[in-house]
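The chain that follows stands alone, in the form predicted on its own, written as C-alpha cells.
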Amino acid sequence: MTKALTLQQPVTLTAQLRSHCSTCNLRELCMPIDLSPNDMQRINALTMLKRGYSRGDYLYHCGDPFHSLYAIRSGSFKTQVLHEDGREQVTGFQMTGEIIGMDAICTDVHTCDAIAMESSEVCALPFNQLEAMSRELPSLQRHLHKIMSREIVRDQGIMLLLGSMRAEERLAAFLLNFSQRLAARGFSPSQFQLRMSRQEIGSYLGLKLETVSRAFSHFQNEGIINVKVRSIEILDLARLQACLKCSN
C-alpha cells in the first residue's frame, strides 16, 4: 500500500524528529543498509545536527563556502541560479529522502541558491568527516559514488529535455520523474502535490508559464491526469508515458 503525499506539515524541533539514521525510515534512501550497528553508531554522530525550514527560507546561498551535504528528512527544495540579467533559472527540485549540496564539492563554495519549497527539515552531514569516514567504510563510499552518478544522470537527463523535446513531451517527462520518485519513498505514484509554482516549472524545462499551462491543459482535455491547482492525479499512466515514445 502507498500513502498519499500529505499536506506540507509545520516545521518542529520536537524529539520526535530528532530520531537518528539508524532508526529513520529514509535511512535506505540516504545511506546504505548494510552497515553494521557499531558503523551506524559512527554516522549517527555525525547527523545529530536537524534543522528546521520555511517556505522561502535559504538553505544555502550561491557562494556560500561549503561545509555538509544535507539530506532531506521532510519537506521539498528547489536550486536555482542566476543570470546576469537578473533572470532566476531553477536547476532542481530535491524531495524527502534525496541529498542536496554536492554542486560545491569540487569548489568548496555552492554555486546555487537552495531554498524550502515548504517547511522542510534536513539532516547536516559534516562533509570533510563523512568523506573521512568512507575511506574507513567501503560500502559508505560506494554510496556516496552511487549519489553522486545519479546526479551525473539526472543532470543528462534534462539536457536530453532541453535539446530534443517538445513542450508536452518535457511535461510528460517531468511528471513520470516526480511519480517514479515519489514511488520510491512509499508515496502514491498517481496523486499529489506539486510544490512548485508552474512558473518555477516552466524554468527548470526551458517553456514559457503560457506554454506550461497550455500543456497541462492538453493533459487534462486528453483525459491522461486530472489538475486541481497543483493537485496533480494521473489517470493514465500508459498515455503519459506514450507521450516519451513519441519522441524516440
Second form
Protein chains: 2
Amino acid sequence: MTKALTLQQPVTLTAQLRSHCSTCNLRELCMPIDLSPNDMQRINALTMLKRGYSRGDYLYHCGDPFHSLYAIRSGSFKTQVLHEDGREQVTGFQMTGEIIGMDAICTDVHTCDAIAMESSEVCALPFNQLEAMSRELPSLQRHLHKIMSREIVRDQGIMLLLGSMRAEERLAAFLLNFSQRLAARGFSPSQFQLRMSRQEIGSYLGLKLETVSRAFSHFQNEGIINVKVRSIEILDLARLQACLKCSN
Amino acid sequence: MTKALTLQQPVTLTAQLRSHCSTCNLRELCMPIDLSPNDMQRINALTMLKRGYSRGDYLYHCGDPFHSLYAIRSGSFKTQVLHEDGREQVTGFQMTGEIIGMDAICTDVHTCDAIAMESSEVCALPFNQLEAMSRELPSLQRHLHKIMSREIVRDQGIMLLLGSMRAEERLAAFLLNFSQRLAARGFSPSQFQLRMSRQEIGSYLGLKLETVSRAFSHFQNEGIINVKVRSIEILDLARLQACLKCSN
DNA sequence: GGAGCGGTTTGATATATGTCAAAATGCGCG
DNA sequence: CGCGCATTTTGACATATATCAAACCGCTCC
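Structure of the form predicted together with a further copy of the same chain, given the form predicted on its own:
Following is the full complex, with the preceding chain placed first.
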C-alpha cells in the first residue's frame, strides 16, 4: 500500500506520440489527432510526468485534490467508489492507452480510488495545461471532449448491464468487452490472463464472488470457454455473444 | 409520439442569462460563469433555438446525428438506452436547468433516447459553436468540462446503487436525490409529484414495478413517507436517509 | 354517472442470487 | 520441497426479488 513514485521523469508529448507510434501506447489520447508540424511544436509545451506504480499502489485516493488526468502507458488499474458504510464498488478496469481521472474535474477532488492491478506506468497530464492547449488546438479540444463523452457512454453501458442483465449475461458482457479491448491493443482476443480476482469481478458486475465463479464454471461446462482460475480461453465466441443477446 | 417542434424561436445566450437570473432556469449552464461585459458580447454570437415538446415527444432518438446539446428550460425528460433484444433501461430523469445530449459527442450519434415527461422547453446549443466559444472563454470551457465530469460522477453513483444496494435502499436514494434537486430549484423538498410511472422508476433502479410499489408501501407503513400514487410527502427525512446508509 | 383503460397495489408462488461452510487449488516463501 | 495463506470452487440452504394473477384505483370519454 506504499505510494510508490518510482520515478518522476519528465516527458514531452511529442516523445509520447513517437513512443505511441512504435508501442501502441496512449492510443486514446493521441491517435485520432491530426497534427501539423506547427501543432507539434506547441504540444511540446505540455509537461508530462511519467510515474511507475506496482500492484496495490494507489494512483489517487478518493478525496485527493485534482491536478492531472492520467494516461496509462503500461499495465492496468481499477477504479472504485466507496460507500459511507464501507461497501465499495469497482467502477472500471482500465488498461494501456486509457485515460483516467475525469471524475475529478467537476469538484476538483477525486471521487474514486484508482489502484494499480499490476506494475504499471502512467503519464500525468496537468489539466490546466491540457485546457490551455485545447484552446489553441481545436482537434485536441474535440478529442478531449470525445474522451469524456466516451466515458459517459461506457458508464451507461454498465448501467444497462447492472440494471437489466442476469449473472451469466453480465459475465459474458465482461469477457467480450475485455476480449475486444485486448484485440484492439494487438493481443489475442481469445486467450488471456485476468488480472483481477473473482471478488473484484463480482464487485464490478454487481455479483458475489461465488456467483461469478459459478458462472465461469457453467460456461466451461457448456464448452464456451476454458477457465483455469485466471487464465481464460474463449472457445466459442458466437455462443458467448449469444449469451449476451438473448435473455434466456 | 409525434415529434412536436412547436416553435423555433432564436434566442441569444445573453437573453438566456437574463431569463435565468429572473427564473432560475439554465442554472447548470450559466450560473458559475463569471462574465465580463466583454465576454457577454461574444456569447451573443451563440445562436440558440428554443423548442417546445409535449409528453411523450422525443427530443432525440438513439441513432440521430449529433448537432447540439440541450439545456432544459422547463419541464423534464427521461433518457433511456435500448438493448438489441428490446429491453430498455432508463438512465436518468433530467429536470430544468440540466444539460443533456453529451453521450453523443464521442460518436457524433446519439446513443440513447430522450423523451419529454411533460410539456417542456429546451434550448438547443449547437456544439460546434459551443466549442468555438469555449476556446475564447476559458470560464465557459472549464464549465463545459465540469458539466461533463458531473455526468460521469452521476453515472458512477448509479452504478454503485445498481451494483450494491437493495430495493428499498435504491428507492430511498432515488427519493432523496429527487428531493434535493427540487430543493435546489426552489421547490418543496418534502412534498412533490412524481412525473414517472412505477415502471419507469423500476427501470431506472433496476427493479420490477411491483418491487417499487412494494417498497413505496413499506415506507408508507413505516411512517417514513406518505404516498398517494404519484404524490409523495416525506415525513421522516432522517429515517429515509438512514435507510440509505446502513444496509440492514 | 358509468364504461373502459392504464396504472397501481397486493397476494401467492417461483427462481436467481446471496449466504454460509467446507474442500480444493494455486502460490509465495522459508 | 512442503507449509501456510489467499483465492477459488462447490454444495446446501436462505432470501430478496421476479413472476403471475387478481383486485383496486383514478382518469378520460361518452
